[in-house]
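Here's a solo chain for you in structure tokens, the form predicted alone.
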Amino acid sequence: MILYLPLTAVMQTLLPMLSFDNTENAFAYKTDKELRKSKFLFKLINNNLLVKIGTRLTPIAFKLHLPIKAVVKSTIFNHFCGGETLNETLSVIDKLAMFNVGTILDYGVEGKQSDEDFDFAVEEFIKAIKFSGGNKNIPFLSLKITGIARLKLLEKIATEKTLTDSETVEWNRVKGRMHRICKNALENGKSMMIDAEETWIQKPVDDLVEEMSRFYNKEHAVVYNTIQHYRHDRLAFLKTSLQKAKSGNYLLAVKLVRGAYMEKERARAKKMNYSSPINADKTATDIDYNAGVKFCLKNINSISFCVASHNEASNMLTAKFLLEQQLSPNHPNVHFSQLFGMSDHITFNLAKAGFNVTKYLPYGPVKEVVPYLMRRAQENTSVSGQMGRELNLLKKELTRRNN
């Protein structure tokens, strides 16, 4: 049980100082030119019709080999990604580090289906792990299981149908890939954050992450699962996961998110006539998310977790808890993270106050990262008020600098 203790002088100073309205801290790493470019981009993304047209035509244009790479790279790619290669990400990683912000490095290529592609992806992940090995500014790397496993195989496992002999061999190859990646992460002092997938393939992902956690999370949090709290069953799953970790004598590590597939999930449930796995509304999701955060905080010695959120209230809830409990802002089991190119007002103000904060930084060839970029644009328009908030903060900082 955690006792509520009086604030120390340091905590009394930090708590009122922490504000997500401080645009000077939020955009200190951007030049005036970069701020104006960000403002222009968010104005475009704020146009729903433009986003709908762009997300449909851009992938087609790449398939037709139309000369649009330069335009995409100089706009949405440069805003949301670190570069096309690991070396290109270094300037971004170093710049973030100047403001005490770490990096979650993500090889953003997805949607492949062959063993050759999966094995190539594994080598890329291992290359990234070794690349980050000596760099304390890259504490985490991100991985999607669909980047190393066939979608149809995951779907079949999720339905608990008996695998054929060849499918069993295929699934064992997937496990082998995961062991190689996690072993390299452990040896290089890094942690792997495994992204969540759609509900109809999440079960084998959860099982695989649990298996890896039992093996690699004995002394440190090497393998993180991702909990999507827009699912109404995930709070219970989080609690069960901790029970399993305690009984298995390993550290539970989780990344808490609200979720990325809401519209797709609801549409599929309606089409296939089954009960939607998604919370009824955003309020219910917010309640579940914050309950998940509180659960992790109350079990802070048994769970290493990341508040991966653009929601100001959830981030402030976590920060205040640490300060009010006289726990260090940079407690080793508590991390915050936002996407590169978004919510700088949260990221850099938390970092300024001494909390563990990272930016999720995808990289990869422009053409291959297009699915990620299109999803980013679609998600941003679907989050009520998100673009307006980003725009207003950028305008506020430009006005401040010009006065």
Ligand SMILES: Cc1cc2nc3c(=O)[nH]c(=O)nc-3n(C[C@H](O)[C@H](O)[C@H](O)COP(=O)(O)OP(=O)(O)OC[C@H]3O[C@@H](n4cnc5c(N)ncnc54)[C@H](O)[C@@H]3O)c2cc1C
Second form
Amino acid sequence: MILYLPLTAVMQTLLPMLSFDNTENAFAYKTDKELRKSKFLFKLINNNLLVKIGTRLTPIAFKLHLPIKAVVKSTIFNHFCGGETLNETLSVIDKLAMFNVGTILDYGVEGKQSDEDFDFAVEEFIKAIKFSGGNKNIPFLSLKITGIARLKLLEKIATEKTLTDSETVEWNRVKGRMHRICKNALENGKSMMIDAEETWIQKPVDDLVEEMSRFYNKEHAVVYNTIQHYRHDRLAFLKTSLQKAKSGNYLLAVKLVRGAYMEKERARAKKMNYSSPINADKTATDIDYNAGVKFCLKNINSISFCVASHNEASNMLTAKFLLEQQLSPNHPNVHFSQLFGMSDHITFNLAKAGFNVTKYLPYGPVKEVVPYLMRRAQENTSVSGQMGRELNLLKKELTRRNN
Ligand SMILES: Cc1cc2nc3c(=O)[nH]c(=O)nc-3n(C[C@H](O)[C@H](O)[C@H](O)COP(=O)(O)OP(=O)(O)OC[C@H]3O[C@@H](n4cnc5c(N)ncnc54)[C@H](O)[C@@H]3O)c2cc1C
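In place of the form predicted alone, output the structure of the form predicted in complex with the named molecule.
Let us now look at the entire complex, which starts with that chain.
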């Protein structure tokens, strides 16, 4: 149901309330001790040399079976992940829900390449869907197609070369896995957010998500594709996706991101001498991202979307556009999401003002989520700039509480 509210009244009430500077709301879910622990962790991550050494040595230490699990688990793992098992994630999910924040469950195991591993992953996804079945605080689950399909197969399909008979059988097995996952999601009233990956494997991912959307997104947005706005062709892709959805009579569901593989994309394009798929600069990416948000809001009856971003301006713009269109802040087709352990100032302030917000919460054995944790550490160094933001907010809240 779409709620239409008097524009000026809603904007006058909600927008002044929405400030990402409010650290009291942002960290209300953390005790003083937890805040100090987070501050300590972000201070460590601020040390570029430590991160450089840590991100190289941690995966090796796990391979050598060195006893580092307890240290990793009690620090970076607990900060960025929900637990090792589904049951362990429950206390985090419940705590987030107390502050009106939902959860996107992410089975964080990566880098597998055998059919056996893929079938195991499918069983894990189905377990997670059933686990979240009766829990309204878990509206979404996230899935990487590379978690259920071989990388080399995806690469070959992306080049549009003819598949061998056994590759065709293999690809049909991947489709079968997706059907099982989506069917279970539909039956349990959940939505699957499919991650976007590198351009050289993205085409089969897009095609697969489109095929599943045609099938499952009839009354409810069961499958979400991901649009990476650092790609200069994605705004056009978003528009074409909507045309296809309209003519195919299904709902388009998309997660809007800027994109996580910029350096890798540019380096490959340079090395292999093709034109980079990435926008020329950050401003161009920001313009495309915000245009994507506006496009989705203009077509809100046909698109369900999620602003998956830590960018304050994009989150604020979405909130503002939403209210300008006289839509309710908790419109069922508009969602916001940030990673667990980051940008609480955006998440909890949006939630407090009544918007639909979720945290992306990875879980899995500590050893298996190490690649995810290493990416978070690298993203939060002082080089990338994100660390400064997180650390300053934590310091600000500790000072506020002590005064
Ligand atoms: C819930 C959630 C789910 C996500 N899922 C995915 C996913 O499925 N696939 C995926 O790829 N990423 C995903 N991401 C990561 C996302 O793509 C971004 O890397 C990350 O969120 C940083 O972008 P931002 O919008 O938060 O903010 P910002 O910090 O404002 O933007 C940083 C981003 O801008 C872009 N950028 C930076 N410099 C330049 C430049 N010089 N030229 C062009 N562009 C530039 C890059 O994409 C960079 O990551 C997800 C993020 C979240 C929060």
